[in-house]
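So this first bit is one chain, no partners, the form predicted alone, shown in C-alpha cells.
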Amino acid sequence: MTEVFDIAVIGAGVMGATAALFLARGGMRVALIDRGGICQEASGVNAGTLTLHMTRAALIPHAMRGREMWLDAPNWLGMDVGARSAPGLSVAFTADERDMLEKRAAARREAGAPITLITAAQAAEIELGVNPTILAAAYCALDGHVTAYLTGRAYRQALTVAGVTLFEGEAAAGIARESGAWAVRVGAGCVRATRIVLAGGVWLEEMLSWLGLTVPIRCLINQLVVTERLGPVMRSVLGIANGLLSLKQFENGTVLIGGGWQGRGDVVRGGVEAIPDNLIGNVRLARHTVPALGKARIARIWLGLESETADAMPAIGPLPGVPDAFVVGCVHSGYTSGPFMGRLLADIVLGVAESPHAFNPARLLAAAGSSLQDSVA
C-alpha cells in the first residue's frame, strides 16, 4: 500500500478504537489494524462491569468520565450498547471484610467516588436478593454494566462514518522506520503512517519489543460464567469485599458471574481452558451471595484476557525516545474507563491534552531497565 496515513492504531479494542475514532474526528487520516475484528478480543468478551468499587483510587476520576461516555454512547458512538446504570454493592460477611470495605470506601470517596458504608438492612432494601447474613455493604449509585458483545458493531459503524480505514483480520508482525514514516508489517504488505499508536492490551509487551523497548506486561486469564435465563433475582451490580466476585443480571434474564478467578492460557494461545476448582469456587460464592442463584443452570463458560503493568497503573502517552510513537493500555478495571482513556490518548496526540504523570510510559521503561538507545528511533 503506497498511501501514508497520518496515524496507524494497532489494536482495535475499546481504547484503540476510541482513540482511532476521535483522531479521525480531529482531522487525521487513520488506519486501525487488528488481527481479529473490532472489540472481539478482551474488549468483547469481558464482564462489561461498570464499577467504582474495584477501581483504584487514583483512577476514579477517569473511571467516572468513562462511565459517563458509556451511558452516552448513542450520542457519540451512534448506538446503544446496552449500557445501563445500576446501584453497586460490595458486601462483607465478616468483621475483617467490613473494615476492609470501610477503608477502601474512604480512599475512593477522597478521589470523588460517592461510596458509603451501609448496614445489612439498608443493603437489603437496595438488593432484595442479597444473602441476609451479610454484616454490611459499601454502596455506590454510579455502577452499571455494558453488553460487551454489542460494542464491536457500534464501533465499526462509527469508525466507518468517521472515515477510518479498517484492517480487520490483519495481524501486525513488526514495525520499522522507512523513509521518515512508520511501516507496520501486515501479511505480505505493510501499512505506512507518520505516527503509530500501540493499543494491544496483553500483547503490548511484544509490540513494544518491536521498538527495542522492554516492558513486562502481566496477562491475567479471567474465567466468566453466564447462566440460562431466570426470573428477576437481582437488580444491582454485586461484589464482595475481597474482590473475587462480580454479579449482574441482564435485561434478558441471564446472570453473568465473574470476579477474576483464573483459568489456563497465555498471550500466544489466548484462553485455553477453565480450571474446574476455580469455576466451582466462583459459582459457589455467587450462590452464597445471592441464594436464588441456587436454581440457576450454567449456559456457558469462557475466558477473557486482562493486561496489567508492574505497578498496576496504565501506560498512556508518547513513548520517550521514540518520536511519533504512542501507547495506550493496561488500565486496571479498564472497561469502565476504557472509552475515556482512548479519547485522552487521542487528545494527547492532537496536542490538546498532556499525559498524566502517573500514566507516563517512561516510568515503566525505567523500572524495566529498558535502553532507549537501543530503540528503533
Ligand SMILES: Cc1cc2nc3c(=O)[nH]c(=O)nc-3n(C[C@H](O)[C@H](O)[C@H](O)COP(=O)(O)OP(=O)(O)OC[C@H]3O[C@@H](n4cnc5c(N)ncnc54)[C@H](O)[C@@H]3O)c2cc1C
Given for the second form:
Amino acid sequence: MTEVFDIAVIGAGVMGATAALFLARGGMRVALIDRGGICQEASGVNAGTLTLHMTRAALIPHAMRGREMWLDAPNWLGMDVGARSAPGLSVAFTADERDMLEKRAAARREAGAPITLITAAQAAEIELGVNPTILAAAYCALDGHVTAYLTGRAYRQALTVAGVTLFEGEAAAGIARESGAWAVRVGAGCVRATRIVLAGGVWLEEMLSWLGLTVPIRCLINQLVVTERLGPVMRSVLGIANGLLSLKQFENGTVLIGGGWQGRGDVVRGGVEAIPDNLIGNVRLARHTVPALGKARIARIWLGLESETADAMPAIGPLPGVPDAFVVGCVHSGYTSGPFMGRLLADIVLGVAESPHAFNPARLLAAAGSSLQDSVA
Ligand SMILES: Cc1cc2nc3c(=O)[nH]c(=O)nc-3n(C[C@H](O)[C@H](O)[C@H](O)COP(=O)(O)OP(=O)(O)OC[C@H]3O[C@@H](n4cnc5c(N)ncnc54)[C@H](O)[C@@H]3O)c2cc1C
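Output the form predicted in complex with the ligand next; the form predicted alone has already been displayed.
Then the entire complex follows, led off by the chain already shown.
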C-alpha cells in the first residue's frame, strides 16, 4: 500500500477506536488496525459497569467524564449502546468492611464523586433485592451500565462515517521507521503513516517491545457469569466492599455477575479457561448479596483480559524519545473512562491538550529502566 496516512492506530478497543474517531474528526487521515474486530477483546466482553466505587480516587474526574460520554453516546457515537444511569451501592457485611467503605468513600468524595455512607435500611429502600443482613452501604447516584457487546457495532458505524480506514483481521507484526514515516507490518504488506498510536490493551507490552522498550503490563483474567432471564430482582449496580462482586440486571432480565474473579489464560498464545472454585465462589457471593438470585440459572460464563500499568494509572501521551509515537490505555476499569481517555489522546496528538503528568508514559519507561538506546528512535 503506497498511501501514507497521517496516523495509524494499532488496537481497536475502546481506547484506540475513540482516539481514531476523534483524530479523524480533527481532520487527520486515520488507519485503524486490529488483528480481530473492533472492540472484540476487553472492550466488547467486559461487564459494562460505569463505576466510581471501584475507580481509584485519582481517576475519579476522568471516570466521571467517561461516564457522561457513554450516557451521551447517541450524540457523539451515533448509537445508543444501552448506557443507563443507575444507583450504585457497595455493601458491607462486617464492621471491617464498613470501615473500609467509609475510608474509600471519603477519598473518592474529595476527588469529586458523590459517594456517601448509608444505613442498611436506606440501602434497602434503594435496592429491595439486597440481603437485609448488611451493616451499611456506600451509595453513589452516578453509577450505571452499558451493554458492552454493542460497543463494536456502534464504533464501526461512527468510524466509517468519520472516514477512518479500517484494517480488521490484520495483526500488526512490527513497526519500523522508513523515510521519516512509520511502516506497520501487517500480513505480507505494511500500512504507512506519519504517526502511530499503540492502543493494545494487555498487548501493549508486546507492541512497545517492537520499539525496543520494556514496560511491564499486568494482565488480569476476569471472569463473568450471566444468568437466564429473570423477573425483576434488582435495580442498582451492586458491589461489596472488598470489590469481589459486581451485579446488575439488564432490561432483558439477565443478571451479570462479575467482580474480578480470576481465571487462567495465556496472553501470548491466547485462550482462557475458568477456575471452577472461582466460578462457584463468585456465584455464591452473588446469591448471598441478592438472595433472589438463588433461583437463577447460569446461561453462560466467559473470561476476558484486562490490562493495568505498574502504578495503576493509564499511559496516555507521546513516547519520549520516539518521534511521532503515542500510547493510550492500560488502566483498571478502563471501559468507564475509555471514551474520555481515547479522546484525550486524540486532543494531545492534535495539539489541543497536554498529557497530564500522572498519565505521561515517560514515568513507566523510567520505572522499568527502559532504555531508548536499542529502540528505533
Ligand atoms: C471481563 C472484563 C470485565 C471488565 N469489566 C469492566 C467494567 O465493568 N467496567 C469498566 O470500566 N471496565 C471493565 N473492564 C476493563 C475494560 O474492559 C478495559 O479497561 C478496556 O476495555 C480496555 O480497552 P483497551 O482499548 O485499552 O483494550 P482492548 O479492548 O483489549 O483493545 C486492545 C486491542 O488491541 C488489539 N491488538 C492486540 N495486539 C494486536 C496486534 N498485534 N495487531 C493489531 N491489533 C492488536 C486487540 O485485538 C484488541 O482489540 C473489564 C475487563 C474485562 C476483561
